[in-house]
Amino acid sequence: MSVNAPPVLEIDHVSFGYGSELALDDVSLSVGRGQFVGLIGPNGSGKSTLMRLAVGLLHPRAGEVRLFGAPVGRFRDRHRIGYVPQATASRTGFPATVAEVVSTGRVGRRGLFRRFNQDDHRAVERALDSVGMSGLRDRLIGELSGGQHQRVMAARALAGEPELLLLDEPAAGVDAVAKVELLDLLQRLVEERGLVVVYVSHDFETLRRYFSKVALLNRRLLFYGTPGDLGEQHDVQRQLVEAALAADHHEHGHGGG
């Protein structure tokens, strides 16, 4: 990557508001080449809002987004970003298997009329692996629990090959041993591949431990940079981010963030 390259996400100034209630108050922040950055808040704080008008499915009342340097509304390259919502409330009666949902994660590389090749197959197969779901690829996604769906949503984002991952609190529902496992994974693709991901968490131990920034959001932007320099702020900063995660933990993130 250039010195000079544009940041690979710049939240630049942006408000959003649903109806007369604001959900995002002037909210800037900008994420370079390998970075895993934390955005952490509680309910109702606009983390997902923020996601997804990262992606372009919602736009901003002010502001702009851009991506890789280009206002979102004129990205054409979709290939070059993941993206992994909060999990859906009803999943059963989907007519697909593991190995097919994840599979449309080439779709955007491909094209969606294009036949899958070798490159395609061992993408998908890479993916799966990855997150430990090769055992179950017959499996219809509608059979699965919510941690195994989280786990088919996150290979589905990774299959693609993403230069961008957004992850909308992709650990909900998943058990202590495949949520570090998909840290782990994540952080080796941030090392070694230059990738850059957007996490939402509310696990101060994962903050602490993966995360090389973090972003405390609550309608407006509390806090941007690095786990070090949250834990050299003043108590009162310390303490908005314990509340926030505290928040997040008794209300288990399912308010719409």
Given for the second form:
Amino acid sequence: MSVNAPPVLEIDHVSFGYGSELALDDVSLSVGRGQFVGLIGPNGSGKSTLMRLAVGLLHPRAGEVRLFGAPVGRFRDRHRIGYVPQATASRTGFPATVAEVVSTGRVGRRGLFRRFNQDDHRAVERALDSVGMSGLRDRLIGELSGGQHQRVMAARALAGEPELLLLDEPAAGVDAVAKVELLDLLQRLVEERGLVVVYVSHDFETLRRYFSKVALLNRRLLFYGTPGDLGEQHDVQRQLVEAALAADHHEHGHGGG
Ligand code: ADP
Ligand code: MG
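Could you present the same protein in the form predicted in complex with adenosine-5'-diphosphate, rather than the form predicted on its own shown above?
First the chain shown before, then all remaining chains and molecules of the complex.
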């Protein structure tokens, strides 16, 4: 790999609004190799919007998004990106098994109509195994706990063997143990396979231990640096983090581990 490889993800002076108001105002950040980035901000701060822009589901009003050096609109290597959207809909009654859902994570690599081959099977097995769900492969998705469901969604993204994995609040509605397991898994993938991870959360407690960089967002980017540097920032950042924590407790009603 070239020393001069471009950043994996570049958000370059990006602004976006759904209506006349800006949901994101002149946000710039660059994610390089080997990073485990925590994107933190209170509800409505634009975290999910930024993820949708990063994968090209939305288009900036101003500025540019680049993936591996290419403008997102011209980026064709979809399989290099894994994206786990924020969970919203109820899962009950979805008539697919764990293995089937994880297999759909291969579509970006093989195209819709090419046959599922040995590589695909291996990648699906490896993904199931890495999240500890091999034993539940034939379970219906609707029968899983919140934590198990999130692990399946992570496995689905991992089955595509992405280089960049974006997870939007994967820990929402998940118990503390499952949350730590997912973070441990991601950290292992970052260290062992060089996966680059952007993990959206409003949980401040976990970020110190796991994240190599923290982005604090509140419509504008308030901070981007190491968790250590964040500790030395003053009140504005602290207040934002506290707001984020409060929102987390309010929404999910769980205490810190
Ligand atoms: P977060 O993920 O940090 O909670 P979002 O990116 O979901 O924030 O939302 C940022 C802002 O954009 C909020 O004010 C939200 O109400 C608004 N918003 C999000 N999605 C839509 C949408 N599809 N249509 C209109 N407004 C939206
Ligand atoms: Mg969101």
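Residue numbers count along the first chain shown, from 1. All values derive from a computational prediction rather than experimental measurement. In this text, rigid core is short for the largest set of C-alphas that superpose within 1.5 Å between two forms.
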Problem - Core-superposed C-alpha of E143 shifting 2 Å or more between these two forms - result: yes
